[in-house]
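Quick heads-up: it's one chain on its own, the form predicted in complex with its partner chain, in structure tokens.
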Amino acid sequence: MSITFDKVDYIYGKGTSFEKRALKDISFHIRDGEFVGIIGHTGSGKSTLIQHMNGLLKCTGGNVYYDCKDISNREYDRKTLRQNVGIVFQYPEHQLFEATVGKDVAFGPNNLNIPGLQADVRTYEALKSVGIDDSLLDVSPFDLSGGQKRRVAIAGVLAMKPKVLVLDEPAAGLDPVGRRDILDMIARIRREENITVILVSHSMEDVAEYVDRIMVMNDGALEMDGTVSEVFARRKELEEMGLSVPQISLLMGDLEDAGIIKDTGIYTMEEAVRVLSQKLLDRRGRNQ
């Protein structure tokens, strides 16, 4: 379903000495089925932003619409909203609490008063889609490895069957192979379930390969919003914000500066390999 922010403002601790404008006049529209990355450094307002999407925070100015309905409306059913917009917070494994993996994943469905059998089915399905084996159902979540805990925690949100899935740094603290596994898994779930996915990260590198669109937050404002290549083309500005651009982008920029290739907007490995080896082949062909 679509999410629309219209001139959203959020002021923290209004009237106290630590009053802070955490979101500044933010407007955007995320369509059904989009794969969006939200990038920004720590304290840029990313977390505040996503908490507005399921009504955990209420904006102090402007409006937030889910499926074209204003969620700040008094009559709006917030419980259903939280079911529809699932948020996986940073280090979600820190919120595990039940005695077994199965019970923990079923926490969401139980809160929605979904009848027993149906809740069980959801639990199985959710665990299956994050790649946790049935044999772990009755194991304590605290006995799992770090990567498994992370998956179980994500399953806990998937079991709500959200239509929009928001993940805050889902790969933080994992080793490179673990990172890739988690991100691949999210991309797969998105395809299979046909849902909207919003990936929050402070690293361009992770997000670039997966998402279609990037929103860049800086100091509470939505600084950029566009396709991946549109955003990466503004390399200098990104660097000024203290954000990193993918190594491939940087390298292509260097090659461009050296007058070797023309402006390409390339940021993925495949594209870079294609363009650079093609050029090598051309040159060799000419030399022969």
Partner chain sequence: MVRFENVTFEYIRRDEEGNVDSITTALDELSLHIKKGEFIAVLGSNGSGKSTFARHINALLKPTEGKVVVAGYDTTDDDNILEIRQRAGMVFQNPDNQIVAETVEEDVAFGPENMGIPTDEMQKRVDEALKKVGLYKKKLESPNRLSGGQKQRVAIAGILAMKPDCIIFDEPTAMLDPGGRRMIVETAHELNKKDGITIILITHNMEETVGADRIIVMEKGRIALEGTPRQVFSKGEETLKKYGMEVPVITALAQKIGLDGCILTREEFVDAYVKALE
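By rigid core we mean the largest C-alpha set that fits within 1.5 Å across both forms. Residue numbers count along the first chain shown, from 1. These numbers come from a predicted model, not from an experiment. What changes on going to the form predicted on its own:
Annotation: Cα of A233 displaced by less than 2 Å between these two forms, core superposition. Residue displacement note: E271 has its CA displaced by at least 2 Å between these two forms (rigid core superposed). Relative to the larger rigid part, the smaller one has turned by 11° between these two forms, according to C-alpha superposition.
Switch from the form predicted in complex with its partner chain, shown above, to the form predicted on its own and output its structure.
The text that comes after this line covers the one chain and nothing more.
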């Protein structure tokens, strides 16, 4: 289901001495099945933005639409909205609270009054999708490793069967292996479930590797919105906002300046390995 923002504003503490305009005239449309990355420095408005997507925050001005319906209408069913648009907040393992893994993941379906057997099936399926074994169903979530806790927390949102999955820094604090495991898992779930995924991240490498489209937030405004290549091609503007391009593209830029390769617009390690491997093969061929 699509999400549309139409000239959305949001002001924290409106009418008080602490008033701050956190979102400024934001407009965009996210289509079904897209994998969108949202980047921006701390305080740019990323978290405020995603909390408008399922009505946790109500815009001060403008409108937010889910499936072409204005979610601010008094008659709108926000409970169903939050089932369809699931948000996984940063460090989601801090939100675990039930006695067992199974109960924690089943909390959402039970809260929706889904019949017991159906709720159990959702719980099993969600845990399976994030790689948590059935043997851990009756284990306390607080006895799990950090990576397992995060997977269980994500499973709790997946058990609601969302059409849109929004993740705020889902790999924050994890080591490189754990980071890749979580992001690979999210990409796989998106393919298998055919859902929309919106990924908030500080990592330029992550968004370059996984998403199809990047939205850049800066001081509450949507400064850029385009493909990975379109956004990262505007390196100077990104640097002026305190952002950068993936490290590998900086290296490839140095190689281009040295005349070793031509400009290829490379933003991922996989692309760099492919281009450099081909360059090496070409050179060997010429030397034979």
